[in-house]
Amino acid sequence: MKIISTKREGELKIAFEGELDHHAARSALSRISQLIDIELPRKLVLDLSSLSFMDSSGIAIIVHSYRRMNELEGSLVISNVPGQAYKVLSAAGINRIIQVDKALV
């Protein structure tokens, strides 16, 4: 799993390459807690597009980060989630509580 992170204008980026599954999920956490306390954002966008799989882990780390930027007054967004994930999500029910923008295929 690599995490590639960027900062411009209060909107925190952070792109995800490979799998976000429960052997990588504590790693990922913990450097997207450090990335959002040290930049602060007003925004968090959560990039899937390189994501080649993600299992219920990753619905851990997105509860974490939208719990994280509520109590910084922000906002969280998940784009381009690939089709596999986009179900993941969709069975959980982040798409109702978090915008969730699907790859165009």
Second form
Amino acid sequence: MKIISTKREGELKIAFEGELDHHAARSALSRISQLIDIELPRKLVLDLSSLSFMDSSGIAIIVHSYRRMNELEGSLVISNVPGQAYKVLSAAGINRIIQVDKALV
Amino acid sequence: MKIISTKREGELKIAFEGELDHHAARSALSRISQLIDIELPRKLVLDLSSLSFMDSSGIAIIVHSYRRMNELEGSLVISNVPGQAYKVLSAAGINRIIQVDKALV
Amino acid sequence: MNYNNEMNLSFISRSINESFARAAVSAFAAQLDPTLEELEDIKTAVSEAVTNCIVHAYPDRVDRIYIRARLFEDNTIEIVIRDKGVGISDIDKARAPMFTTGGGERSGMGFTIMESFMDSLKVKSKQGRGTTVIMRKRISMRYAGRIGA
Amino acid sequence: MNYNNEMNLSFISRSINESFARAAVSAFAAQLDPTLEELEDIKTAVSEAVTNCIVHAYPDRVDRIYIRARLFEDNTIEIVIRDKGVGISDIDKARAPMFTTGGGERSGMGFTIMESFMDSLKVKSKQGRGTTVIMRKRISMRYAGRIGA
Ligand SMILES: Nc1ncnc2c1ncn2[C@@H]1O[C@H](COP(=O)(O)OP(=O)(O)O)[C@@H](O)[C@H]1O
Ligand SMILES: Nc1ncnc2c1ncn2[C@@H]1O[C@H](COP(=O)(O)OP(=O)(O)O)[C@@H](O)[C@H]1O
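What about the form predicted together with the partner chain, after the form predicted alone?
Now the full complex is given, and it begins with the chain already shown.
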């Protein structure tokens, strides 16, 4: 999995590419934590548009990011979520707690 | 695997689509034999452009078609052969006996 | 019921094999001509079960994970994923949403996702002996008689 | 030499499993980051060996085919394909190009293709007991240390 980050006016966008499973999650988690600590963003956008697969390991990453952004009194948006990942987030009820924007197909 | 045939002025073209392995070969062989018997072409073109995979089961089909066209005193051309199938035909030396035209990449 | 086809797979519990396991089961399930969504459901459930073996069953060692998949006459796939690891003491508790012994890196939603992505989920376990997860999913029939070889 | 990863696969000798076997081994081999051509070479060799089990080893019955694949430290994949079928009486003769006992539907080029698509091919057989084919291929190193998990 690849991670690409961009920062603009207090907004940090982190885009994922490839398959986000438990194998990929460990390095992704430490990378995201590091990026948040450096940038201290007001708003964090996790862009999932290029994820070809995500399982519950992705939920752990999202929940972690949510807690961290709450501590910073910032906001979190999960954007461009493909069908499979959206189904995982819905099954876990994440969309009831965090703003999850489905990808337009 | 899918087989699509077209006939034009004594030339019968048979195009393959998908994976040509032993599983697909049996029905392909009987279909080709049938088409040759019905059309009695002067020239047979086997178009492999849409083959995503071919193993030595494809060689048996080509050799069979070659013998049949010899009996009919017609010609055989194997056209648009993708890289993987071309390598199989070369390893078997088929290109030294039958005209094999590689696909342009 | 009779099954038309069966495969058995085993591999070592390294996380790099998670994507391999998904791909292998999915290539087998493809024989039932599933929709892309059905195939993704199966991949997701397999990923959860295999990850559980790697993370929970064998926390301190690398050992073997076993998968058996069968295709039944009614277009159902059954997937059995088995480990010889630590086992689960209270299965009902383990299956509850958000329950995890995995700390911050796990969400506790693995079993919940397996349940909601498959038609049925059965979990058997014996402490110190290992865990077996049995999942079934019926694939929608799009054409008749496609499995016949 | 030490191997980094191993998988074992078995399935019944129905021809519909030929494409499944190719896909499964190829998904495992993908861990070595092969080029597309290297992956296609592996798929082709697996297809030949598995077809031989289905056509020649078990001509009149459906039985089990076994595949073991290992990834070695030097970026080599070893693939072992085994059956418990009729066996081969004269292996040298069987390996010769164009030799076939399969009639017009086979070309007799299976072993020739396995040999030319892989770096090495070993065939062991015992009549009435079965045949084992061992193939190895070294995958070109494009980046360092990719298998590590
Ligand atoms: N194969 C297994 N071996 C041992 N324990 C397991 C296994 N699978 C699940 N568990 C236990 O059940 C709990 C819940 O599992 P699950 O719902 O998949 O969530 P998670 O994997 O995120 O913890 C795990 O935290 C673990 O304690
Ligand atoms: N697994 C096997 N069990 C029994 N006989 C085999 C097996 N594999 C190969 N053979 C024998 O070796 C011959 C040559 O095999 P091969 O070169 O693959 O060509 P083909 O499969 O087209 O006949 C076969 O025709 C068969 O007699």
